[in-house]
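To begin, one chain is listed below as structure tokens, in the form predicted alone.
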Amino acid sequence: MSLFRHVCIVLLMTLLTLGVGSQAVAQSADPGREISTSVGAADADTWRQVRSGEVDANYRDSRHDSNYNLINAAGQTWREIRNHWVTPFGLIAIGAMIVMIALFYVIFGRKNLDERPTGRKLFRWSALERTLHWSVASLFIILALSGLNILYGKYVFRSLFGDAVWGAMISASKVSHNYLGPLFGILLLIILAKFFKHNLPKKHDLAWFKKGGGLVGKGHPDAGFANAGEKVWYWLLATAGVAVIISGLVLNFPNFDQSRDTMMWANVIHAVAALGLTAVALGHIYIGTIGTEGSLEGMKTGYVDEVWAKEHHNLWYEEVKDQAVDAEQLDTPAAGEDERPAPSQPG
């Protein structure tokens, strides 16, 4: 009798196990049924309440200082702005600038000097100023390339080289961007402070714009140490550049209790400002290298030919023309730039 009772108990437990197991299999095969069993009234009204942020006594959020619910509407808004607006903006801005530069070069060609260089040089940039310029320029290029790789690289390099190479590239981009960004910010602020007085607006800047920097009409428009186009670049760096620095620091140091919303908006501001600066920087690089005869020489050696100074910065030329020296004299130690006082440089 005892044996029969044990057998009945075993059979009953087996039947119960099979019943529960079949129900679990049925639920896993039907996700809707599983949700209705585990959640209960998870209908449209429930999810609308969750999305609206309404909570009750059963609500829990373990994230530090967070007031978000199960559905983060702000995060979705950020994603849409980034993917539907910021990403296309960067492609359009940078692509349009490349096309404009190419068309400009084809139509107008290189801006050569109207007269042959005389070989007499004027001191323009000190060794410190050139070092600052090339340091900021190098960091800008590295940060621009790494930032573009973070934003667009997955659409190109991942499919070309595979996940392993792509992973190494994105890791290197992220590390270089995070560590070089603050250094770029410090050096940029130093440059902005050093050249502030040369970039204050003047009345003759309006005439420079009207003549398109010398492209419209005859003759060269008046310009001091910095022409109006260079001043525009300076103030873009002083506004959009500073916005890049501040937003970058917010993103780079998330340990100062800034909220998730702050981080998301900092990301949008950082991307828009950086992409805009990158597009304009292409024009700056073109004008300062192959676009204008004699411009690169000044930032390489510190000296410019007096003809270049007279044509592009005539007001500054009138102030310093008596300090011109023959190129041969620059090869002697006595004429080294470190021993030459900086000339007066009107704004």
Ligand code: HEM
Given for the second form:
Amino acid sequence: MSLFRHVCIVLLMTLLTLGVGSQAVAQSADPGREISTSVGAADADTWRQVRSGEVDANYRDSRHDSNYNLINAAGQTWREIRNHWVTPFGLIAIGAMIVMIALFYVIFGRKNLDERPTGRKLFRWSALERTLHWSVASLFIILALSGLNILYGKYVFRSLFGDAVWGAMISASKVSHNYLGPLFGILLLIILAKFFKHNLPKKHDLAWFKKGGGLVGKGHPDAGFANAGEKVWYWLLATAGVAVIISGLVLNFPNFDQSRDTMMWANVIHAVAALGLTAVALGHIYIGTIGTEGSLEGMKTGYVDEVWAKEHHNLWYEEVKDQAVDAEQLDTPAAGEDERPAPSQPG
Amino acid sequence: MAQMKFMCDAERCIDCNGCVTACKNANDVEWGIQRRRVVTLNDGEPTEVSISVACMHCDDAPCMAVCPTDCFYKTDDGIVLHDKDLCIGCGYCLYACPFGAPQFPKQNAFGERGKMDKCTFCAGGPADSKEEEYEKYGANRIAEGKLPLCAEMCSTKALLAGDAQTVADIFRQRVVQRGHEDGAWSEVNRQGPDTAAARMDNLAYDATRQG
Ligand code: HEM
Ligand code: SF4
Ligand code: SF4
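Got the form predicted alone; any chance of the form predicted together with this ligand too?
Every component of the complex follows; first up is the chain already shown.
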């Protein structure tokens, strides 16, 4: 046996005796003692039950609003969904949309009318419809901006502007979001009901999609009062938009004592649907403003040029073309804003 | 640098709610808000066990991660505090927290909840004056070199507060004293036959672990 091993063994034995010596109390203790003093079987099963969120008749919580479990890890799932999925992918969706629109504009440019506008106008949107549209649109923009601030603001503005400005910004966002949200909800439902008939799917919508709304091949595909692209936007609002409203209301009225889980899911649905809509809305705004010649005019004045109608909504144009009026006539207030000449446009 | 933690020794907690009362008293919190609560499982049964809970001052705090205003911060002592001037009362911290620590003075329509309130480890919060700090967050005992009142008042010393290392040492000592063979770190005879020892409390059971 080498000297080294000798030394090692001696050292080890010394250590062991020392250890046993100092831990004598613990070692000699009777394991039964812990059992006799320990709380019963608060074992893995108990903790499993705690984790599951089950609360039985023998659960007590000294807080007056005792609707919490001892430990509720559900929020962790929500945190991960919101912070790891919704936050980055929402940004990606909106960013990708902006890039796509910019590229589209650079490559294809503005969609101008093929023929020169004649100056003869067709009545398209009543004052009520235009008021509804711009109210919903303004509220949408306010809600989108305040919502985006709630989700992303802290990554940008706090360090940029400091606590005082950031505090004012975020509380304004929350207050405007929470009070204007329900108003937006009501107006969106009204506008959906009002535009319902225009947006019923038709056979020619398929052909419209096949031609990419006119991007593919020559000429304009058939379209009634609303073309297939507009119908998609309508039905997105009628589905995702309604989901945003319902989930928003769930978040907005905690006074009904809905559970934490309900609110977390409402938050996820709300954020996903709202971010999706925000991305698509950018496309809608692009097409309605700089993207297509003559579209904005319709929603501004209520009238569109007959050439615009012929090119973009030929089926509708066929129905109403005999009602065209000269632009000069429209400048006189007498030309009655609100009376849509004989509602002969069900398609 | 200290890492402040609470730890409630379920073996000792007798559900007296002294900690709850001490906290209310020290921090003068708003009506309806109770920063600390005592939960009793299996009340009235032989397996009854009580534990006092408040904010755990998490290392990777979920409240902090989800707050839209980013109003939480961690002190050098690992205490999670928040700025009531920034809080908008959105309730996200309440969703995220596993312990139900964040609470609100109200719960009204249009998401009007008021400013979130939670346990501060008796460390107050951001304010311009001492009076304002007390008004908004309650006592700052940490600044006075004292520990949270709940733990100091605990009659059985079930509730421990302080540096994690110290708290863990005290607890380990207790467990060893109680006769557990290896400081309660092992599963006690769990695979074996269903003996009293097999059913014994696994004191170091990690409740966050899947299973
Ligand atoms: C289409 C327009 C809307 C958009 C773009 C939008 C967007 C958002 C976004 C991005 C968030 C943040 C989600 C997060 O942080 O995880 C949010 C939160 C919220 N939204 Fe909306 N939202 C819209 C409409 C609504 C409506 C109609 C309501 C109510 C009826 C509503 C009520 C809420 C509420 C209550 C929250 C939680 C934040 C808080 O309580 O302050 N939102 N919204
Ligand atoms: S409030 Fe909840 S999530 Fe935040 S630190 Fe305290 S225990 Fe952790
Ligand atoms: S309620 Fe206040 S502290 Fe809690 S997440 Fe919302 S803003 Fe942050």
